[in-house]
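As a starting point, one isolated chain is supplied in C-alpha cells, in the form predicted on its own.
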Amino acid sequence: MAGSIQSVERAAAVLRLLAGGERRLGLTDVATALGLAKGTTHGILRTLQQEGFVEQDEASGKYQLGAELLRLGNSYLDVHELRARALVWTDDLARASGESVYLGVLHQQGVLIVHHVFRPDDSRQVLEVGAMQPLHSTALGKVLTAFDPVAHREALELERERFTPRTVTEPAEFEGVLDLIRARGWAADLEETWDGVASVAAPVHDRRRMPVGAVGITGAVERVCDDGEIRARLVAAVRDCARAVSRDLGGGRF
C-alpha cells in the first residue's frame, strides 16, 4: 500500500492476531504467526504494552489485548449509540422548531458534529456531519464546556478566538457564562460565532449521568430570537429533545 508505515502495519497485525484465536499468545507464537523476528515482535509488543493496548500475564508471560483498546472501542460505540438514539428525536425537533438540528460530541478540543438534520424547507443546505465547531463560542460547545470537566479544561487551555464582536474570550467573563449555563441547563450563541446566526443547545447524559454530547438548533437570528433573546418555545423544544435522548440512553431526567 502506497504511503503505508511498516511499523504501524505490524502493530495492527499483532492486535488482530491477539483479537482472534487463542486468548493469550506467547512471543514465539506471535512472531511465528506473523513471520517476524523475535526481536522485532518483542519491540512491537513492548510498545503496545506501554500504551495500554496489550497486557502481559505475569505468570505465563503471554500477551492479550489491553484495557485501552476496550476504552477506545467503548468510545466508538458510545458515539454510534448516541446517534442511533437521537435519530427520531432530532427529526422531531427539526419539525417542531423549523430549524437545522445538530448533535455534537467533544473531540480534539472542539465539537464534532455526528448528526445533522436539515431545516425542513426547500432551501439549499450542506450536510455538516464531520465538521468541527469551537468550544467557547457555539451553543453546543459552551454547553459541553459547562457540564463536561474535560471540555471545560480544554476550553480554558485553548486560545479563545474572537469570531465576532459578541464572542466572549476573557476567562472571568467566560466562567460567568458557564455558571449561567449550569444554572439554567442550556446554552445560547447569539451571533458569537457567525454574524446573523443564533443557536441554542442542551446536554445529553448517559446512564452514568455523564454528559456524552449536546443537541441544538441553529438558524437566522430573526427566526430564532425575539427581542434579543432565544425564543422560549425553542429553548423548551431543545431541552425536551435532550431529555428524550438522555432517557433513551438510560440517563433519566435532568
Second form
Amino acid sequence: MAGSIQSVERAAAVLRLLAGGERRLGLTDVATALGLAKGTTHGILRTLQQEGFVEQDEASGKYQLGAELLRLGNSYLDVHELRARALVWTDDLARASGESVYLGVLHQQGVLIVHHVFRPDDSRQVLEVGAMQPLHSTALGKVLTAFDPVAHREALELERERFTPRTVTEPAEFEGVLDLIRARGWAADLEETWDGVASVAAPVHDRRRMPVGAVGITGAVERVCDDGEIRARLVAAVRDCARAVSRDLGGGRF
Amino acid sequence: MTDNHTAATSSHGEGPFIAAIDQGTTSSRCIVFDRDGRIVSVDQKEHEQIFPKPGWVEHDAAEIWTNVQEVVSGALAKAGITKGDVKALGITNQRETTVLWDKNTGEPVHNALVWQDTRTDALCKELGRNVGQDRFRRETGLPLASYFAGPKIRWMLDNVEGLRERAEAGEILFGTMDSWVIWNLTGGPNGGVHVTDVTNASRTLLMNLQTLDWDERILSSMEIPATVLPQIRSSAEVYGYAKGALEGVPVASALGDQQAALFGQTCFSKGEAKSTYGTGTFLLLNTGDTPVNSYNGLLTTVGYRIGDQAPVYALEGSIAVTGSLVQWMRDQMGLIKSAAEIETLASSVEDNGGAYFVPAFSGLFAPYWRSDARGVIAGLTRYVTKAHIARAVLEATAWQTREIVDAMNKDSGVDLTALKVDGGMTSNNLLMQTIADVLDAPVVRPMVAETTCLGAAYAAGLAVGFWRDTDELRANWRRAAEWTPRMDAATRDREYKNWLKAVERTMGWIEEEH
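Counterpart to the form predicted on its own, namely the form predicted in complex with its partner chain:
The complete assembly is shown below, putting the previous chain first.
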C-alpha cells in the first residue's frame, strides 16, 4: 500500500492484539507477538495511552483497551441528554440576562434548536424547539462554524444568503469573522439575520473538547447592545452558561 | 469582564436571603434564595435507607438531624453569607414519615418509619373493621393505607417495649419530619417547640379537615394518646427562633413536599394545578377554601394555610410509575442507554404504531385502585418497533395524567385551565407536548426547577414580611416554556379510547386477591 505510515500500522496492530482476548498483556507479550523492539512497542503503547485508547493496569503494569475506544464507536451525544444537562443553566441564563435562551446543534447544514427558554417577562412566546436557523449569520451558527470542522465545511459550501445589509457573505470576510470568534471564544449577530435583533453565543464542549453545540441569547438590539456592541455583561453571562453546561458534560476536566 | 466568577456571584444582590430546608426521602438539602426567588446556593447530603425486612423502610432520625445541620451550614458557606443575612428559615419534608422521641433526651425511641414502609398493611385492614379503608375518609380525606402516619405511631406504641406507658406519662413526642427538624432547630430538649403544620398533619389520618385539629374519635379508635401529638399550626408563621449555629433566625414555615411544590409554583387560585414528574408523579389541584370529597379515588388534603388566613384545600392524585418506567426501559429492557434517549427513540416514529403500554407494575392506582391489575403492552403487531414502544412509554405518563385530571374534574367540578409542571421529566420535550395534547390544555414549565424548596422559602418569607403577599410571589414566577395542544379532537378521543381499552386488559390478572 503506497504512502501508508508504519507507526499507524503498528498502533493498529497493537489495538487488534489487545482486542483479541479477555486478558491483559504486558509490554514483553505485545512486543513478542508483533515482533517489535520493546522500546518501539513502549512508545506506541504510551502514545495510545495518552489518547485514551489503551489503559495500563496500575497493579500489574499490563495493558488493555481504553474507554476512549468505546466512546469512538458511540460518540454521538444525544441532543436530549444535552438538553437535560443544560436545563438549569439555561434557566439561570434567561433570568440573569432577561432575554430568551437557545441551545442549538449542527443538523443538515443548519442549526437545529434543541432547547428554548422564554424571555422572563409576561409576553406571549412560542416554543421554538425543532426550528432551524442559518449557519452563516446567527450567533449560534457562527459559533458552530468556527469550532466544528464539519459545520465549517457546510457553511463554506452553502450559498450564504444575504438576509440583511449586515449579513457577511463573502468567503474571505466570513473567514475573518470566524477567526475573531475563535480568538474571543464567542460570536455575535448584530442584525445580520433579522432586522432589530441581536444575539450572542458561545460553544458547549463535551469531555473530549469536541464542540457539541452552542448556547446563546437573542433579543431586541436596543436591549442587547450598547454603542453597537453586545453588552459585556451579557457576553459574560452567556460564556458562564456555556462553561457550566460543558462542565456538566465533563468538559471542564481538561 | 472576568471569566472566573460564577453566574451566582455576578447576578445576585447583597441579600438578605431566605433559606429553605428540604428534608427528603433520600437526602436533606438546603437552598438559599434571594428576593427574586433565584437560587444562590445549594448543599445536599444523602442519608442511609434502612431495610430491616422486605417491605420495611426506615431512616435514622438522628442521622437526618445531623445532616440537616451540615447542609444548612454548607449552603450558607457556599453563598458566602452568615446567619445575619438569613431573614427566615423554611422547612419542607418527605411526608408521612414518622418518628417518636424522648422529650427529655431528644433521642428517637425507634428508627423513623418511612412513608413507603408497608408494615402497617394488616393494621390498616384491622382498623377498617367492617367499614373498610374509607372508615375515616369523611373526616381526614384519606383512605386507611400504610403510607399515613397514624397507623405508624400505633405500630411503634405496640411494638417498642414500654413505649405506650412512657407515651401516656407524657415523656414521648411524635412528629413527621417537619416537627422533628423544627423541635431540634428551636432547642430540642431545651425549650424546642413541638409543632406541625396543617399540610403535614393532614397526612396523619388523625386530623379533621374541617376543624384542622386532632380528631378525638379517631385518636381513640387508633389508641393514640393525645399527649404525644404536636400542636397544629399554619404553614407560614414564626414557630420559634433557632438555637445554635443559626441562633435567632426565625423558623417560619413548614409544608409537606408536594404542597410546597404547589406553593412554589404559585398555584394560589382555585383551579390551578401542578404536577411533579419524577420516578412517580404527584398532581395537586387547588380547590379553594373547601375540602372536596373524592368519589374517584383521589386524596383530599390541605394545600397550605398562611398565618391566620383561611386554609386552602387541594385534591391530590398520584401516579406510581412514570419516570421509573423510563428507567425500566433502560435498566431492565436495555432499549435505551440513558433516560434522555427515550425521547430520541420515540421521536424516530410519527406515532405509537398501535401499541399501548399500561405500567400497572404493582396494580392500578387512582382512579381505579385495582391491586389485581398488572402491566400490559397491548395492540402489538409485526409492524411495531422499539421506537413505537418508546412512544407508548411516554404516552402512558400522559394518559395517566389525563385520568387523574378527569377524576379531579369529576370530584371538584373545576376545569383545569393550565398545568404547571416541574421535576426531572420536564426536560423531555416530546412528553410535555404529548401531555398538552392529551389534556387539551397548555402545559407550563416555570424558570425555577426547585419548586419544592422555593415553596418553603416563599412561605417563610411571607411569615416574616420579606415578601408582602402572594401577589408579589406570583410576580416572581417566570414561564420558561409553554407547550400548547396541537392534537385534533378526533385523534385525542380515539387514542384515549384505545388507552382505556388497554387499561381494561390489565385488570383481574392476579386472581387470589379477589
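Note that this is a predicted model, so its numbers are computed, not measured. Rigid core here is just the name for the largest C-alpha set that superposes within 1.5 Å across the two forms. Numbering follows the first chain given and starts at 1.
(message) On a rigid core superposition, would V235 pass a 2 Å threshold for CA movement between the two forms?
(response) No.
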